[in-house]
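Shown next as structure tokens: one chain only, the form predicted on its own.
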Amino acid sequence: MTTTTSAQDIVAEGLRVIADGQAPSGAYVASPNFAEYNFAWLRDGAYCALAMDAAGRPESSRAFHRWAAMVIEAQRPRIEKIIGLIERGETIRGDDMLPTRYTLLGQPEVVVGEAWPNFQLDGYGSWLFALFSHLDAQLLPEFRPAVELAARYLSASWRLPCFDYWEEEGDRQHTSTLAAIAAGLRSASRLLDDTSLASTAEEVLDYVRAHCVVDGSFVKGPQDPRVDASLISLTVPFGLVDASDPVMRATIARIRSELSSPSGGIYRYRGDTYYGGNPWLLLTAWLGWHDRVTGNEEGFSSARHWVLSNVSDGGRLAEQVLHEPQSAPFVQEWLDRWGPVADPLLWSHAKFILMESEAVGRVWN
């Protein structure tokens, strides 16, 4: 635990530490030193390219949203079949779909034994909001095939139900994979200036409104009444939803009041068992992004602290932490099977980086 590191110096060995991670490809392994994270996952990357953009490294994120589009371009044949099944009301299952995650060239990982819960949408919303911000609304020709394949994508299947951005719970619907999609949907809209998008995106907000509303919050999913840390993404940065809004500021104040540990930092959701569910560094340092970009510098210095408070060796930021378990006995499960958490791991760094950043009041919707 370190407690004389400067956020300043936290920034800059996040941007060494992404830079490093970014694969000649142009991707960003989620995490160099852990085998299960050795692959790219969009979602983690265009968070990634987000912090890489706010910080003044606009090459590295070209490079990554590049490799993106060629790995969504790469699947067009899977692409078009899936959206044939889902029009003709054909039985879709989760490993007809996209997977999540991809090699660091960009191919489809072989799986080797137990299948990693691959199937998940949230990432290519996410890497479309993050293209749209990095071109600042402006399409480069070379990027249209690929915004038009994974909007038309999120078009035909944002109701399946999918795993959420923890690899959990894949028969149902998630809240923020929703928000993802809704985001990913408008920024294709501006993006190809195809108004269809942005009335699909409403749609999906509506929906939301209409079927993740429990007690006046946001909630988990329409089958789960839990608050989630990642339902901050509604309004930072996805502005879908004003944090003035009386809903959202109910789900925030539901964050802080019943996923924030004894020390500070955030857990991903209750009765979480990975690594013995303690809080983790990047959604920490997400409310605190949340906090900074709606005036509340009060909460922005608790989450810093609460950061700069755990960090590893060499200023490296981790998954999460593992002295606030929610559930003890579940932290040496994981320690014997997967050995050490995540550490570095990127999108902690990007969080990290994003919550520092002057960049972070940019409206990018």
Contents of the next structure:
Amino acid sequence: MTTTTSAQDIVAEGLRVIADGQAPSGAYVASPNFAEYNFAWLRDGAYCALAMDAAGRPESSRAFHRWAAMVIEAQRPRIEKIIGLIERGETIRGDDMLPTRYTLLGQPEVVVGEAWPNFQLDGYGSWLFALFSHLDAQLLPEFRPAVELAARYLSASWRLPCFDYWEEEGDRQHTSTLAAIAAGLRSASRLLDDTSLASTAEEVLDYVRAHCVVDGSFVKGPQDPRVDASLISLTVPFGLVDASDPVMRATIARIRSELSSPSGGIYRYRGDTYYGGNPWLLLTAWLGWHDRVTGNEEGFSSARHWVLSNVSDGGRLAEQVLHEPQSAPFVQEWLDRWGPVADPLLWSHAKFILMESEAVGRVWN
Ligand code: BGC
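Output the form predicted together with beta-D-glucopyranose next; the form predicted on its own has already been displayed.
Now the complete complex, all chains and molecules, led by this one.
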């Protein structure tokens, strides 16, 4: 841990970590030295791609987007089957649905032992959003089939309960998941010039406004009045809600007051027990990115300071630091189960790079 490391050093180290973590296939591994994360998540990857674009490395994000498009196209028969089942109102099981993570070669993992909570929808929306941003809204023909497929998949399935950003609570809907879907559908509507996708995106957003606001603040989901740090995505980067919107402001205020650790890091949500439920580097940088974009210099500099004070050896950013758990007994329990926490974590570096870059949240017009 060091406070003397400069932000520039960490950006440079982050670019190395992300580049080294990119497989020849184009996939970004979630973490190179944490066995459970030796896969490529669309969610993590989308943010790595945004960061590489922001850092002037579009060849890296292009390779990721090609990989993701290949992965989605390879799932075409499954997607067609899912859409058919949903249209006929038939029962869908979570493991019928597309996974949140793939092997670095782009295949669904072979389940050995306990299955990963793989049915998550947000990654497909985040991918569409990151691709839209990468292409600067101009679709290249090579991406059209995958964009169409992903958009049809999300349009058909957005109402289904699934696991959330944190791979939990698979029996319900989640505001941040719905936000990623709406952002993805808006992106696809622009790329494909398809207004029906824009209408579906508005329907999703209307649903969020109607069911995911409690006491003037966005909440974790229709059945959960807690606040979750991933709600920042509604405004940065997705731009679905203006940062000055009173509901968004109240949400950020709740995140700041309810999810700050004593030293100023940001927790995922209250009641988190994963590795004890400590503050996460990527969430602290995400709030700092929001603060930078919205002109809150004080917030930005305290987020930056906190991250720089919690850098691991060699300038790496881990997933979470273990010294401020919400639930101390769970630290050892998870260390015994899965070993030391993921370090480095690629999307921690991605969020730091984004915070330090000129990247702003999307403004749709
Ligand atoms: C987090 C996910 C993340 C994954 C890989 C999980 O523990 O909950 O949000 O995608 O790790 O980084």
